[in-house]
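Next up is one chain by itself, shown in structure tokens, the form predicted alone.
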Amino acid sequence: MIKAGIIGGSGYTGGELIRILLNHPATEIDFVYSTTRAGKRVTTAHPDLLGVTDLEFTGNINLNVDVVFLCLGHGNSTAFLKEHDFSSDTKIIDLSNDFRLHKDADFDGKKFIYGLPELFKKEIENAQYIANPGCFATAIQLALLPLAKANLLENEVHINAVTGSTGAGVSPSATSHFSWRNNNVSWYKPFTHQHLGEINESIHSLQENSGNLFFMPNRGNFTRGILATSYTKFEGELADAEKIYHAFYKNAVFTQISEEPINLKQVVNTNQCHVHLHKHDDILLITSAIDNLIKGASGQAVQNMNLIFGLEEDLGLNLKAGVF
């Protein structure tokens, strides 16, 4: 059994990670670390696990676990690793944005690999340290990478994506509490969202001179999921685009090309990304959908763990959406 530690287990991604690992046949949770809830049952933060686990949060860390997941706020993973020296055999999977960009990937003798399995599977299989992709970044990259691989992102790409309130984290804010979020939609960080950096680096690894990305992120009045629509000029027929996407994802376990228009309910509570293509005149519309907490965070982290330890990529991740 793989012994796993979780740092920062009281938030949304920590809770999803606990839920997945408790049902993972090759993994045992060694500890769930929390400075604010040490000694309290995990179910005090995650009541959905009542009757599933008697785990307690702890203020102690086992530095010799097989794998540790960092579910900390952005900027906190760097500080945490400076203060805690894990075994040289411990795999580290970071769910923050601290190590995703090339300029941040080398840290204190550790080389972090960008953990998007659909693009860097072989590198992940040989890695010890993983920078888990962002949620928006995952949905948008999986929509655009096949075109970049074919050197067809020559023109501007316009992206509009809406995310659920869990994307803002568990701590309440002015734009996440119920009375503001309910029956409401709004944009934020137009054209400047922090995930653009990692998206561009992945695209440029396939097509160096690609068109500019114009990204408009939106807050939705639902709790989880991301629906992204991206469109750009495309000279070929729809069948040509479909052939490109099917070829790119032919060995992808969790990315599916749908012939029918897609919706969020197909992917919420799963590690799936669904993609749909639509052609209008000379414009190709690519719609992608993921669960921001699973494929966009904790599920993808476990997918990366499976690859690192030589397990089946989908082990413990065959989750079904609730579409009704």
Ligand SMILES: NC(=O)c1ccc[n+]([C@@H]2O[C@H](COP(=O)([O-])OP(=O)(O)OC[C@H]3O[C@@H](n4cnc5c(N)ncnc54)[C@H](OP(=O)(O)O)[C@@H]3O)[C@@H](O)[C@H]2O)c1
The other form holds:
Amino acid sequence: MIKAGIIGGSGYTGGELIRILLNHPATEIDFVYSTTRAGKRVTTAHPDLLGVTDLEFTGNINLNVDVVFLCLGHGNSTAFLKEHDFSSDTKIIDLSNDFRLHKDADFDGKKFIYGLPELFKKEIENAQYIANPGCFATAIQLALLPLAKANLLENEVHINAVTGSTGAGVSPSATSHFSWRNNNVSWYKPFTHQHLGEINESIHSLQENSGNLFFMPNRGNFTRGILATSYTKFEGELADAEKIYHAFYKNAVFTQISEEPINLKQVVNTNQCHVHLHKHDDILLITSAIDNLIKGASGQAVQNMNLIFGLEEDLGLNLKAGVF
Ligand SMILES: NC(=O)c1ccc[n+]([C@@H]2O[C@H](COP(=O)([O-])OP(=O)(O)OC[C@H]3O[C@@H](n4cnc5c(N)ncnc54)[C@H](OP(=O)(O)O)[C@@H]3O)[C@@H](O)[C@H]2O)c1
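Alright, leaving the form predicted alone aside, put up the form predicted together with the ligand.
Next comes the full complex, and the chain you just saw is listed first.
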């Protein structure tokens, strides 16, 4: 059994990791570290696990675990690793954006690999340190990478994506307050969202001269999931685009091309990304949908763990969508 540690286990992605790993047949949770809840049951933060686990949060860290997941806010992973020297055998999977960009990928002798299995599967299989992609970044890259691989992303791309409130983490804020968020929609960080950096780096690894990305992130009044619509000029027929996407994802376990228009609920609670293509005049519209906490975070982290440890890529990740 793989011994796993979770740092930041009382947060949203930490909670999802606990839920997934409790049902993972090749992993046992060694510890769930918390700065605020040491000694308390995990169910104090995640009451849905009542009757499922008696685990308690701890203030102690086992530096010799086989794998540790860092579920901390941006900047905190770097600080945490400076203070905690894990065994040289421990694999580290970081969910923040601390190590995602090329300029940050070498940290203290550790080389972090960008953990998007649809693009870097071989590198992940040989990695010890993973920078797990961002949630918007996952949905948008999976929509655009096939076109970049075919060198067809030369024109500007317009992207509109809406996320659920869990995307902002467990700490309440003005824009996650129920009274404001419920029955409401709003945009934020127009054209400047921080995930554009990692999206552009992946695209440029396939096509250097790609067109600019114009990204509008939106806050939706639901709790989880991301639906992204991306469109760009595309001279070919719809069937040409479909062929490109099917070829790119022919070995992908968790990215599916849907012939039918897609909706959020078909992927919420799963590690799937569903992608749909639509052609209008010379415009190709690509719709992609994921669960921000699973394919956008903790599920993808476990997918990466499976690849690193030579397990089936989907082990413990055959999850059921909520649907209704
Ligand atoms: N939410 C998403 O959809 C999503 C998707 C992809 C990536 N991410 C990224 O994943 C990371 C975690 O996100 P999240 O939504 O789970 O955040 P979160 O709900 O705010 O949880 C983070 C947890 O980290 C712990 N913590 C806070 N400061 C700490 C520190 N200085 N040292 C150690 N532990 C500390 C806290 O738990 P304790 O009080 O128990 O210590 C906190 O609950 C972030 O970098 C986020 O950007 C999130």
